[in-house]
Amino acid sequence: MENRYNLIDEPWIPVADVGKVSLSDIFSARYRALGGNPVEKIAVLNLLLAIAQAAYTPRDNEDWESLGEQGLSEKCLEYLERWRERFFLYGDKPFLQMPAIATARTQPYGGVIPFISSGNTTVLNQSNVEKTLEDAEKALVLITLMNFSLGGKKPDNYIVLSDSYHGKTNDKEKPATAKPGPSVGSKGLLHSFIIGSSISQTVWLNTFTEVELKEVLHQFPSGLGTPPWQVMPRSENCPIAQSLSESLCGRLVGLSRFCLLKDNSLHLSEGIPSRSYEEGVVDPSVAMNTEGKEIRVVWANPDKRPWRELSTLLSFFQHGGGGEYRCLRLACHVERTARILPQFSILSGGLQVSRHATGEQYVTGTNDYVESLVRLDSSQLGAIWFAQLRLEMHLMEKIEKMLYSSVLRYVYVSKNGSKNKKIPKIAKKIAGGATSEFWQLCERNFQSLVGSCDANEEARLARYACRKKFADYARSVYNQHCPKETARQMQSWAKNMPKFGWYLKQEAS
């Protein structure tokens, strides 16, 4: 079989502003950012770095800091010509496919794609319409579909490569609904990573040191280990196999769907099981919470968009250590980044999905992908931004509290205007659609926010202007939701509004 489409040399990768690039080209000159929805980004970023950990591991933070973003793009540059053979889309040994499972029942390309209407899913505008990929298409959907694909009966799991193994039939020896991708997880994991001013600088960033994956990377018990894409499994269980579910490389770029490419559709098998949250096991991007009774994670969320959730992932700032959630990512690299960068930025996204019972997972109209880029400047940063950062989320979500209890109360009155004491549900629709849109108006000050956490009288002052912004939105909301034309509405509106003096009168001197 001929050898093409060579992922290294053709342009396969959306970046923004300039379209697609190959992956040398990423290691040789400067873009700006990762273009594609949130889970192209981070399926794509998770590849450039399995790439970068298997090209060249720093020994310590030193050698990091030594190698630099320049030193790394070179190592990576002489591993991919050093493994050309490994990176063809088609041919003897296709990029990260397996030959063995064309037997399997294909799939057309739409039917791993998130919002794509299949079947008989209902068509809503032209982008649920499934086209005919390009071969820089199919690329990319294949490097997303081996982390990010989902649960269900699409995965012909009567292919099974191994004899004695088991996983993916059910208690009736049957096909087993096939397991989503480890960086799906359930409902949709969000996950973060540092930014810098060009893609090859984010890699430099993110990259792990020897040091780290010894003493932090404890859920990894095979260590770096090997990128698929060096060594292929031979099924499901063969040790290669075991290796990868065990390994950092193998994480970054799991194998969770043995895959065969064809013109118009896919030969779809379930790969390569991994461990879940449940387990203890996340990517390094997930921020988990292993402290209580159960292990939580951070879910991607559209109606609590991901900035909100930095005083979250960047919980190791506080005083005494440790936070409740533990992004390795962040924790690992944020303090090393400001070391030696003024500004850098924080990037968490991901897919929201629904889950029936049976474990078949797809996307709804309340479902979406989440994404948040959040600027933070390098010499603020510390336990005192930390504590005056958490104190302003803290105090926001107080309002929100206090305005959907407004809003609700108005409705309630002026839709029922009786003594029944069953609040009716379109009075907690209301009080919902209100504080999701105060959210939604504040998210266009929070840059603002995080850069006036301080604790000089500079950064007071600008607190305080962006309390009295969000307070104005608070109201604004209020009074979109809450008429006053009648009498009744003029008394109920007058009655319920929200007070935010206490709020103001903390930053004004």
Contents of the next structure:
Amino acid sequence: MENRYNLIDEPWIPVADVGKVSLSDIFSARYRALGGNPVEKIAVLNLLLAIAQAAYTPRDNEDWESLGEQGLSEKCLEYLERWRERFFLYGDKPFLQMPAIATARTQPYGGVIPFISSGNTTVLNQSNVEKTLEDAEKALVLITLMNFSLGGKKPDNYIVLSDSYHGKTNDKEKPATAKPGPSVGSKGLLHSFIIGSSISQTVWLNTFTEVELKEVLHQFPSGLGTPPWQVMPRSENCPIAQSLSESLCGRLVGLSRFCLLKDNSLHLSEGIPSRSYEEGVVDPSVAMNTEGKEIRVVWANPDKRPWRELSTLLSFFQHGGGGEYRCLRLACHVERTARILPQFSILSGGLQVSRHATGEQYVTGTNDYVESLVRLDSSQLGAIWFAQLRLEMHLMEKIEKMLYSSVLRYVYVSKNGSKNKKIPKIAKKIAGGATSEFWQLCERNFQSLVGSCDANEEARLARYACRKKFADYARSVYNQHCPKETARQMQSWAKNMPKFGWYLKQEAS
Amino acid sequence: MEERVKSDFNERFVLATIALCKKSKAIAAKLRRADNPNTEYQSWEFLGSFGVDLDTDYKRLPFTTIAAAIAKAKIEENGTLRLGDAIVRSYENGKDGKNGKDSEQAQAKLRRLLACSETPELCRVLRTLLALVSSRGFGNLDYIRLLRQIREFHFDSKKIQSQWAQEFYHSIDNQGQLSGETQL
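Counterpart to the form predicted alone, namely the form predicted together with its partner chain:
Up next: the whole complex, starting with the chain shown before.
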């Protein structure tokens, strides 16, 4: 079979302001940021990181610093040149695909892309309709499928490449529902990365050193490992597959689905099983809390946009704090980055999904992609800054609660008048809508709040200005949701009005 | 340079009325009758001397209402109590033993105030309400603020009513600003 469409040369990676570029372009020019939806961004970034780690893993931070962005890019280009033969999308050894799976049932591309209607799903608008994909888009689907595949019956689990493997069958010896990809989890995990001024710098900033691999990443017993394109596994549980499931490279670009691309469809079956967060293993970009009874992770949640999780993600700044979430990528690299760059950003994103009791995952009307980019000033970062940020977030949550209960009481009392009746659902819905609008308004000023969490006088004044804005937002949301046209409405409006004097007083003097 | 802040018309009117009532019992007696449509004419001389437009209802009635209230309350100086607050206090420790804010009667009085749509109607309601507040011993109303509110009522009744409602429920911020006044 002819080798064609080499990912190193063909443009397929979406880049902001530019369009599509190739893998070699990414490492030879300075592009500002990746494009596409948050999941595509994360999947491509993970691929780039796997390439970088395989090309050169710095010994320690000094080696990493002396290597620099330019040095790492050169190593990556050399590496790509060395493994050029393995980056063909079609051919004898197609990139991240298993020719042996060709007997599996085919699935249209729309079946593996979220938000595309397949089967009997309702088409709401044109974006839900499946389109014919070009090779560039197929490559992107393939990359996202490796880690972000949704659980369900679509992969053909009748096909098992290893006779001794029982992971694809259920208790009744029937083909089981495929498990979700490792980067999705049951509800859709939230991933966070450090973002520099260019894509190649971002890759450099997120690279782990050998020291870190030994000390921190104990989740991966095989250490860095070999990326799957270098040596593809033969089956679901061959030694190569086992080593992939226990290594960092195998986590960054896992093979959670075995597939083979065809013209308008792809052969699809469940691939190498990866350990889940319940077993204490997550992507380094996911925040996990292992200190409680149950292991908990931060999920992508459209109702709680990722910027609101910043104080959770950065909790490593707090010294001696227990019961905290820890995102390995940020914990290892934020302080290192702050020493070198005056400013950098943190990208958090993911896709929330719903899960049926059978294990089938799908995207409902309320599920969505989430993404936030927060810029941090290196000179400010530290325990004091973090403590202040955390306090501010805590107070904003308090404001939200006050707003919620105020609107709830307004709607409830003005509709019912009696206190003994059960609170109607509509009241909760209206109150929920109000708080969601409050957070939307606050998002616009969050960056200034992050910049004003210092201990000096100037920061205090800036913080006061932020607080005034947030209180104003809450009041205006309250006024919008609680009309005061009639006498009774006005009475209820004044009676339940939330008071924020305490919030402003703290910073006023 | 004049250092003293120039007082506004409302303030001058209230202070002059208080001073006049203290000085002359005859004028005080005439002003007491100013809130009754039949005897209101007796106060016109005083209002006219102040330049109040006697032809137009919404311009005249705020002054007759306030002048009558001041004359009846026999106050020495302008107070600080706001109208909404005064209604609450009038019903505190009442028969139902409830807090003023929770008293059904107080709430009914407030709602009547909030249901007014025009200045003449408002002044009719205020006549009895001010008499009640005064009879309960709360003569120390801020008449200047009240006069300003009644005069503005014709132009923006919702704003003034929301102020009274907030005064009633004490939803006042630390900066002395009513919470609902800040809008985007």
